[in-house]
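So this first bit is one chain, no partners, the form predicted alone, shown in structure tokens.
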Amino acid sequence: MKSGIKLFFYHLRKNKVGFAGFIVLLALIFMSYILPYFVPLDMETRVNEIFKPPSWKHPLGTDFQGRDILNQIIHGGKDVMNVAFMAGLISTAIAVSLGAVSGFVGGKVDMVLTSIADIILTIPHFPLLAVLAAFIDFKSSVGLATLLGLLSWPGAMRSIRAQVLSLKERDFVEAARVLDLGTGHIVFKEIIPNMMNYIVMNMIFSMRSAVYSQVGLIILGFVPFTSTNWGVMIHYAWSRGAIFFKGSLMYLLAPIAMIALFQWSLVSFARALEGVFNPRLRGE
């Protein structure tokens, strides 16, 4: 009989697109968290190499200060991924806790929690983030990730609530009620483990949304992060006129391609996880 990890990879490999996304995601994580220890960040200004086209010395060319673009790509993913992971974790934790309690307890508790979720859903998030960024100084990625997580849980919360409403009518929940195991045990020990696939996929999609929000804020100049962030690279490439210099288009396209690749890997991996966790989609 196969172990849990072997069984996981066995079903993951059956979805070729999802497995490819998983490999790409691992490669991006390696590039952003491990490779910078072996490739030092070079931010030295070289006036004689401004907006140079790709070459053997600079595979992706140089930026408006003559710095290597590939070097910035390697060091620029950490902030983007940190915000995505933290925002996804915060959003999912809130959505799971409130959605499970709302669906299981019902009554006035359900009415209050769903009303709060509906109110937050009616607020346009990106304009609100832009306004809040004018008053809040995001000195690190933690603050932005926390704000994104606090604003992006209502949609997932309603979905999880619907799942709980279905699961709480199952026989194993009724048995737990007969044994008087308590609401906390039933919700967090019986119901939530049975919808882990749904929770994991919601977290991945929350991460994807967080990437869009943070990059949009950075490009518009609302969030001043380090110059090695992919979003900051796009901001400087556009504001410094990279599109008007021959051979400098990679300064704009390279970070866009990395963000798109990260997004694709998340969505593909989520698609594969659905097949891993859902027995009906596994086939033979």
Contents of the next structure:
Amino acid sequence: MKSGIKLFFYHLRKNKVGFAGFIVLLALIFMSYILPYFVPLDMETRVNEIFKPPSWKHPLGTDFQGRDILNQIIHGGKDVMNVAFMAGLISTAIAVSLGAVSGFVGGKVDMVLTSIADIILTIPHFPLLAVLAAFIDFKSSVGLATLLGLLSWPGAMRSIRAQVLSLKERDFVEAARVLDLGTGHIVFKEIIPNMMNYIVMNMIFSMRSAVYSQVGLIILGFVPFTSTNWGVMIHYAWSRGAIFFKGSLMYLLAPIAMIALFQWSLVSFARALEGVFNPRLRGE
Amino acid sequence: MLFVIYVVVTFTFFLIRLMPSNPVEVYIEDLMTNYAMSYDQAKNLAASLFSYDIDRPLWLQYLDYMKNLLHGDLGKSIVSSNMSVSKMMATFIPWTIFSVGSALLISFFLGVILGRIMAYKRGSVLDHTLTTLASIVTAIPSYLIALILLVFIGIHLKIIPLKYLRGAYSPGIKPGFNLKFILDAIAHAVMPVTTYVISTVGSWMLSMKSNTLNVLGEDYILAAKARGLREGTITRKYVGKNAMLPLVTSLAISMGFVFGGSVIIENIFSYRGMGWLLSSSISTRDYTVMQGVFLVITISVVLANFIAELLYAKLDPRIRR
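Compare with the form predicted alone: the form predicted together with its partner chain:
Full complex below, order starting with the chain above.
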């Protein structure tokens, strides 16, 4: 018998793309959360080193204030990932609780909750976020993450509701009900563990959409972020003319590559997880 | 559907009036301090711009707002004074309809064709390459694709002259129904349209592929083959139609998504459509324009969803009751 973790890696490795995504995701997390402890942030302006092409001293060149780009790439991921993770967590928490209630209780409650979800689902999110950004001052990333989470739960909520509806009729839930184990026990001990795969995947997908909206808002300059951040780097590369010089292209391309890699690794990891959780998709 | 529109309209009303930094109050303050107006003068000007009376109770203001909205009156722009918001939007809307519309169509049909090829040649090198490409492009945010295209095609490789990458048409050319203007407008639309197509075609390809594979396993395909129907007929009339059906509803979702992306992408290419107008009105705090554009974008997406549902019922006799 193989242990759980070993089994997890065994099935993960079967999906080559998914495994690659998993490795890239780990590498990005390592770079953004561990490396900054060893490489100090250097934000000193050096007037004589503005927009320098890549060299031994600056492997990715320098930005419009003569600061090292690689240094900023290393320090710029944490913010993006933090917001994505928090937004994903909030959105998933709402989706799971409302989805479970909606599916389990049914009736009027179900109708009200699903119509709220439908309304939020049809409103285009990015214009809404942009408009809200004009009124709300996002001083911290927590505020932004909360708003992103509050907007992105409906899709996940609907698929969790559908899951609950189908699980509710299964024998083991029926058995629990006959044993009079209580709604709380049935929901948290019987139903939710059985749809962990849906929950994890929905969380990853809402993280992905959180990255999209967050970086988009930063590029347009609607969210005042002062710290180093991949999105802020793109914003400056775009607004300070780095795109017009061959030597400074890395200032734009490096953060773009990082965000694209992060998004891609999230999606492929989620697809691979589907295979790990769902034995029917594993093939031989 | 009408209910959703009503919710959006009401939400926008309260968003502008009840936020801690009420734009109407801010505007009045601004007029008083910077233009040395009396409070009454400033209030009257603000009332005419937002087209409602501040002194009246909130629920009457709300009724006024709804009434004006039904008449297509969205007030006047704060920044470009005396310009009515609906007239202003009328000059921007055609560009978004043109670029987003053509992009959605190109992307849809390209995705359907490629997806079908992938399904028929499944397991081949072509299928693997296209599947990988499609999943990579879907993962990258559309505005990053726009930036990459702009930097490489426009600035460094100079495939398309930079002047076509800014604006919706060249400054010297007068809009009108002549060849010169039409060609110029198309040249300016190439980049935004390409961006939308690249960022959406991947998901069409992938869903068309999986739908086609599902349909190919259906019994009625086997029956059609057994009846000796020609391969071409089966591909077009049996497989194609059934695999495309579920995609029709996604078209509306995709439209909402592209509209959202256009806020950033039109900004990157300075393409003067609704997305550009929304982001510029947000940066200049032109609340009346912002409210108008947001309402138009949201209502059209809601309508598109509604139409897609109707269309689906019309196209698929199986869900008709």
